[in-house]
Amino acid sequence: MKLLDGKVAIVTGAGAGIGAGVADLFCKQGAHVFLSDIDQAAVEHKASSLQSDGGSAFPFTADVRDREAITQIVQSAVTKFGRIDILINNAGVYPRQAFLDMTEEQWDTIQDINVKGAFHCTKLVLPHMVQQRSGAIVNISSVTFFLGMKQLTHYVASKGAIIGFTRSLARELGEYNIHVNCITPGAVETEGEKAVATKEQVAALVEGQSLKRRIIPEDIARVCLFLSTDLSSGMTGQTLNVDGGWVMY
């Protein structure tokens, strides 16, 4: 039996990178996956690929800052399957910007996407999880919160907020048998990484890891799977590093 047979999952930022990796693994494990991404072409292409492989995948073009767009995804999942079992809050951006040059608008944009986006998705999904008295929410933060990284102050601050969000929600929702956990990925090999890091910078990051290989989206997806099944039924409010042994705490 597949680990997610019949489960209904929403994955944000699923057009590429970590989110696409999660969608792929969840489909293989029998879940009905609702993929959300701001990039229409990317999310539709990913869903089509999953469907071709026999996966139950449904693409939606949505900006996580747009509450109405997220509402449509949630309503579609509930109408089609009557429930929502898993939410993966993955959508996020990480542009480099020196703090001294950072505008208030740039700061607000990162917080709105990385933090308020998770707020909207969670707020809209939770009533259904509370009603069914079960659910798993996995928030994607970043190992940079434990390190601090120059030119990423707005991003690191937003990812620290996600860890706090995870812990407080876990306290509130345990009585409903809803598990809320967090993953802090390290340097993950994605297409998006190429736009913000040079090969030399990436090599230096890998050198700082205990495991001398690139972390790939599937590495994060496997931990999302663990946190979305009964394999982790005794865990909530936790933050797990998936970074090749870069940071230990």
Ligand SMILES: NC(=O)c1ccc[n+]([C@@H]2O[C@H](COP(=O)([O-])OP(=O)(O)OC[C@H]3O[C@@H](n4cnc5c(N)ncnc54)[C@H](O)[C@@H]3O)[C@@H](O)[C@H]2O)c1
Contents of the next structure:
Amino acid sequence: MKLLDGKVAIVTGAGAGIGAGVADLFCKQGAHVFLSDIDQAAVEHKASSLQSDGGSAFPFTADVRDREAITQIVQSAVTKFGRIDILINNAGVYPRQAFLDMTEEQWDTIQDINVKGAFHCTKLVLPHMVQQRSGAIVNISSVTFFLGMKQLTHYVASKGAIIGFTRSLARELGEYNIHVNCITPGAVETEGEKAVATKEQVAALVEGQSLKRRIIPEDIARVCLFLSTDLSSGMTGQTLNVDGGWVMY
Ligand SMILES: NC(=O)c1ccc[n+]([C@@H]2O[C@H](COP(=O)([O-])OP(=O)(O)OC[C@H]3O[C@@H](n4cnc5c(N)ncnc54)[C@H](O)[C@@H]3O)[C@@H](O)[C@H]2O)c1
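What I would like now is the form predicted together with this ligand, since the data block earlier showed the form predicted alone; can you produce it?
To see the whole picture, the full complex is given below, headed by that same chain.
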């Protein structure tokens, strides 16, 4: 018996990094996984490798800012399986930019992808979850919200918004048996991180952790799994640090 047998999940930003790790684990646990990503080649490649391993994986090219494109994913899931059990709001970007030089456009882009993207996906799956009287939504925030980070004010503000979004939604949706929780990853070894952090910076981050190893996408995926099953049925509105023991509050 697998933990997600027959469950239907949508994972955003599933072409690489944490989202790809979640898609991997969810397929292994028996879910039908709708992978969405702005990068067509990446999401198709990921889904076809999951299919080759026997996974039930469906790729979609979609920008989380594009309500129409997300609507098509939701409709496809409902047409095929009649339900949506899990939404993982993972797609996000974290380009470095000093606040003194930051433009309004750069600020807005980060809020649109990291916050409004989660708004669109959540709005579109909720009517189905409400009708089912069940559902699990896991939002990916970041421990940087607790720490503050220079050159990431736009990003850290967006990740704080995601924690507030999680808590308020959880209060509103409990009566429908919909669980809304949040993960705050630490420094995770992903394609996105490689593009912005040097080896020396990464070594310093690991030094700040209690566990002296890299946190990998599977570490985050396992907590997504926990928050998507009955193992966490008594929890909602919570935020879990998965950071090797970097932040302890
Ligand atoms: N890697 C880390 O250290 C770390 C730490 C804390 C939080 N996070 C969060 O985890 C999430 C995933 O990060 P990652 O490190 O795996 O990143 P990544 O860059 O490795 O992968 C992100 C994926 O999202 C896709 N994507 C980007 N913009 C998109 C959009 N507008 N619409 C749809 N898809 C889009 C990318 O194409 C990519 O495939 C992000 O929300 C990030 O903020 C990451």
